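There is one chain below, alone, in structure tokens, taken in the form predicted on its own.
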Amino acid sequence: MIQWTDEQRALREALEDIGAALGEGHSERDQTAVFPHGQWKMLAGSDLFRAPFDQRWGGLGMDLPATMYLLEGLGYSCRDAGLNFSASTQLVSTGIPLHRFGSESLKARYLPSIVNGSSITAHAISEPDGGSDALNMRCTAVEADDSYILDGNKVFVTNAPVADLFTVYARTGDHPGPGSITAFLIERDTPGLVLGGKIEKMGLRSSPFAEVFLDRCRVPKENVIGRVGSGFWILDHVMKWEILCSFVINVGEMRSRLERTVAYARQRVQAGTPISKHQAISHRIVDMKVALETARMWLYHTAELVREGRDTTVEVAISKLLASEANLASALSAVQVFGGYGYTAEYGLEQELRNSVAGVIYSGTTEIQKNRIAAMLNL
């Protein structure tokens, strides 16, 4: 087990503090799918986003578990799963790759605006007829003097409506495969970078979501984040800090809700008896309880062997397999629970479990995952 140290401790303490903050109108937000500007400069004010990122930057200088540590009190203590969505976006589409494998030139420009949270960014990957396919993306670049002129359409961009920074992968090279994809840096401004009109959508309805059109977009040779044709590879870091991080998010928000069950399942009485002493009650929140923990070992087992360098090809797909899953069982058993009560808006449980359906869908889904470990045991 991972031994934090007081100033981690303290650091996810003060994230809590302000949790409370944070989520205050979620539900209100969730009807109108405002983005919580408001809330995400109070989220900014705090050290989450200089958590993964160089002093030098103005960041913490923290690992990816000690990361994750402060998104688990971010999920546990905020209840707008949409504004967490997006502060785990944040994170991962742009600083993460960036600060990895971006030159030092492109990293003083735009890193310091993203630490501090003055920048909100994307990423932008699925395209319409590809989805989890990226090595089949139709998105093109193509070289043109001291520029690369991209054409394409990407869907399913988070952050994109309020997004000041896109990371786009598109294909450099003239046949579809891993060493065809490239990453590139784009400001929201560059013409020819078009965004589409507001999506409605199931859950998450804080976290705003977009198409990205590109149409003749030139952006300039130095924004490649990274070497040409090296976006396959920075496309796989950024995906296994994407799930690790947005997941680990999930475990903060069970392990509320499985408090809030449990209180009420032990106040709620039914024919003189509190309905936590129905064993068909108590077996209910007995899995949510188990489910919470194993998705939370393997969300940290997996961090520690991907800062160890290991291949977690497995690992990570079973820890995003594990945890959007156990997500939806514990959202779906609390408002089961909660009866009535959990139908209704009020209590917000209908929200979460409309929220975390998305876990089972973005970053692959759970049949990708699958088809993962299938393949890795030769099926």
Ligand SMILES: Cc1cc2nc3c(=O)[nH]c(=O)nc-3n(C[C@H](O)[C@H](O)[C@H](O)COP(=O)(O)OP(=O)(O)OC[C@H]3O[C@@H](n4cnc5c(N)ncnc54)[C@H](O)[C@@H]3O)c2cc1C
The other form holds:
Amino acid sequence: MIQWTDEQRALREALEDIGAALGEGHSERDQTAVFPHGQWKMLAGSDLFRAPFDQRWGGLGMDLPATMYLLEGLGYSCRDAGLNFSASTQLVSTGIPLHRFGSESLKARYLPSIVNGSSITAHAISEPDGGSDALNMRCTAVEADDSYILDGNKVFVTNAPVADLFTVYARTGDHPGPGSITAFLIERDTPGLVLGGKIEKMGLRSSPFAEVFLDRCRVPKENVIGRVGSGFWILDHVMKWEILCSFVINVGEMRSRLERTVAYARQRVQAGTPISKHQAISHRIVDMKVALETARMWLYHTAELVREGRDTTVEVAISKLLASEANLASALSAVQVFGGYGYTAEYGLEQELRNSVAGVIYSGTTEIQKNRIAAMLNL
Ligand SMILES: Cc1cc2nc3c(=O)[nH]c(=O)nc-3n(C[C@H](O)[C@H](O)[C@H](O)COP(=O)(O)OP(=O)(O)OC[C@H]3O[C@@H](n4cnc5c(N)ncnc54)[C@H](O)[C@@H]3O)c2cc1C
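The form predicted in complex with the named molecule is what I want next, because the block you gave corresponds to the form predicted on its own; please supply it.
After this comes the whole thing, all chains and molecules, with the earlier chain placed first.
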């Protein structure tokens, strides 16, 4: 078990102290699907966005597990799961690849505003014809003098409607495959980068996503992140961070939900008995607890292996699978324990159930994670 330092605990406490204010109005935002700019500023004023970046860019220099420890606190204390999801996208989509692989001049130009939250970031990988099969992306980037010209469509790009900076992955090689993908950092106002209209979605509704169209979009060569053709390896690094950071938020959310479910089951009396005394209910709640603890252990264990630079292909897949399915099952169980009240909007659990469906789809679906584990078993 990782021992957190006093400083890390203090940072988490400070974040949890503003959690209620960050979540305020989340039910209304679930209906209106409006991105909470005010809460975003509040979050930017906390230390969260600074956590994993070097001090010279305004960061705190925290490692992956410590950054996750903060994010778990956000998930626990802030009931706006859309805001939480947008925040993890902010950390991992552009800041993380830029920090690790970007040139010094690219970092100097963009990292400070990402770290202080004044630039909102997004990453565009999925395309209309392929999310699971992202490696076969069709979006192309063709060299032209001192630039690349990008053409293609991207879909489901979280934060896109409010983003200032995009990391776009496009094909620079003639044939699909790992060595032919390149990551580009593109400013929102770049001619040829066009956003699609508002997309209504089931959950995480305060976290907007949109299509991104690239129509002869000219990007200077200096805006390539890493080397030309290294996009697949950059994405591999980013996906580890994305999975570990976004699903540890779910662990915090599951803990908050578990506490509310325990309290409700203890005080809800039917036929003279608290429903918590029915084994069918208490075992359901125990399953919520076991799944949450299992997900937490796998996520932090995997994060430590990532920090040590070990091969974590299978551990990341298991962590993602366990945590996303645990969150979905936990939300469904909470609705069942609350009965008719769980089904109403008032208690927020139906919203949590809708939110939790996203996790078994984004960052590689449940089926894709199982495929990865099967491949490691030579199946
Ligand atoms: C809330 C949310 C946020 C997102 N944010 C982003 C973002 O910021 N940037 C971005 O680029 N993308 C984002 N996505 C897109 C996401 O990564 C894709 O939706 C996901 O990878 C699945 O791709 P797809 O939708 O094309 O489904 P498909 O790949 O068409 O899959 C459809 C179904 O077929 C199954 N399937 C596909 N291939 C196989 C296979 N080989 N074996 C077994 N089953 C298979 C899938 O598991 C799924 O059940 C987001 C999605 C959601 C829901």
